[in-house]
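First, one chain by itself: the form predicted alone, in structure tokens.
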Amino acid sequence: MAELQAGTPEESAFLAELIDARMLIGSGVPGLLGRGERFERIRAAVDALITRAGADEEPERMAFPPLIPRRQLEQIGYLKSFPHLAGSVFSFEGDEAAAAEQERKASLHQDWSEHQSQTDLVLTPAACYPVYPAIAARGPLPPEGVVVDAGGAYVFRHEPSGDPARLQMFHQREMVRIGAPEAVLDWRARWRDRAVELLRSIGLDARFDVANDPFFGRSGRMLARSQRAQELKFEVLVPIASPQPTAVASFNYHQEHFAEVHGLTIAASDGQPASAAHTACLGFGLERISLALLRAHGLELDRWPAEVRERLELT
């Protein structure tokens, strides 16, 4: 089970004041949290602006529930780098009697796992995943390659916090670039510039950064060193309520791994054979990025500047 990562008094008491506001609903379980009216229009308002940002790549675009078959996560060797974050979905297949079992120790709040079993099902931990094999499945592409919207899906990542910018269950607006090698870099590059200055457009104090995922164990500490020195991921971060800058988007560069995994390919100009596709892929976290205006402008949208309001078309 993931450790619980307590919040600092400063997390603690934004997250309080939020759910005070009605801008947020407890659950109980850290990590968990409803949206009120307000908090959605502003989420709702953000993603408006990534989607006009992004508008002249006139991207294609794709939707995808918050699930993906667990083969798939087990393909991209998730679990190898990732154990800690993964969630499984399990179901009961039992009789009348292991039935009444289960829901005596559920009445009870014992633990009744034991009557559940893995199903093919996972929840998906990044929006991009479902991307690669649905692209790949139409072959090879044409070698200017192709730029998918999968749009602002709800994703899981089980470190429970009493941040209330770690959350949970998220939504995550991915943008998706295959193709060349220097096609790929160049569009996270422009998108890189250009997340800093739409974030900026709208009062929120952004920088980006070198960064690395949160690989586990010890094989996992050389993977972060190695991405870090091959400037893989970039984030770009903003002030919210941790002490450090929170990231509020990540833009990760994944060379060829997609592409060996699930068989993209860009055919050739010339008639040569097809090659492997890169991949890159850009999230904006939209509920850090509602929480970072909230810290910045307060909690009364009528009084947040109104460049502001009018920038996010919340007038």
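Note that the rigid core is defined as the largest set of C-alphas that superpose within 1.5 Å between two forms. No experiment lies behind these values; they were computed from the predicted model shown. Residue numbers count along the first chain shown, from 1. Compared with the form predicted together with the partner chain:
Superposition of the core reveals a Cα shift of less than 2 Å for G28 between these two forms.
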Given for the second form:
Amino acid sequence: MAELQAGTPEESAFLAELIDARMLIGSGVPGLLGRGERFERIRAAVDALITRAGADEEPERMAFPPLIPRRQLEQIGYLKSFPHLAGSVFSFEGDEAAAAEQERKASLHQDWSEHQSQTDLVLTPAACYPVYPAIAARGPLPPEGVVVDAGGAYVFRHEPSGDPARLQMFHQREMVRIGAPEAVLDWRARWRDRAVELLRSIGLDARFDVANDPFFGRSGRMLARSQRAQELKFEVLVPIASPQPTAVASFNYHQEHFAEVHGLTIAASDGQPASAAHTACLGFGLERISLALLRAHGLELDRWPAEVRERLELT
Amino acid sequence: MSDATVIEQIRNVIAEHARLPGEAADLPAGASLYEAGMTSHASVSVMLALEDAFDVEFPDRMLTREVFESIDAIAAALSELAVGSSA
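Okay, that one was the form predicted alone. Can I see the form predicted together with the partner chain too?
All chains and molecules follow, beginning with the one already shown.
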């Protein structure tokens, strides 16, 4: 079982305050939290703010469940990079005697995993993953590529923590750009700057920085440094309750990685030969942005600054 | 182990693990492997395969992009770990 990352006193106090105010609903498992009605109003308002910010690109909207085929996780090498964060779905397989034995152990809260078999499903670790095979299935892309808005899908990360800003399941509002390298890089840079502006407009002290993914082990340290050296990942950070500002959005350039795995290509045109597509994605952590707003403006929504309420269309 | 043998073994590891589109045998020792098409993930495979081939462990400070940039850079790192003619 992954080790619990205990919250700092500030983080724990903020979590207690949010549960007390019925913004969040505890489950007894760290990082597994329900949300009250007022928290959901904020989260929906942030989601809508992002939709408005991206409307000019007329993205194609898609929505996916928080599960992807196990095979896809295997293909993209997720278990090489992040074996510690993945969650797979197992289900019972056996006869009546095995079912009875499983139930007996479960009722005593003992280990009943031996009666479980792996299914062909895993929990979605990043909301953009289902987009790449969906687009690849259409065949070569037009020269201008595509922009997809994958909505605010639930994603899973197995990292139990006492910090309310580190949930095991949360909403990642993702958008994906697939196209020629320059177009993809421009799009990512534009959105990074737009995100800083957007978050500042709702009263958050946002800035961006070069970042790396939490790759696993020694190989992971090399991948993380390589990712930083090439500036493949940026994060936008805002203060919540942690000693350091928390990442609330990330802007990732995957080069040809997903194109190679899924066979994403740009069709030949105007004398240009067909080429491998490049991809980038961006993700806003909706719960984290909502928490940052609560931390910055307080738990009483009607006392938030008028311009913030107006920008979020919170009436 | 002579320097020439070290270089040859590095070339073998690259041929097998760097997933380069071209022939690793033709690559000048000073040429950038990344420019030749080695991805970050492939560079990790190269690093692990070098550890196996030379029975060494790269210390944390060497787990960077630059150390695996070229055949020469890899040879220099290995010689720092006392692999080669001085060993």
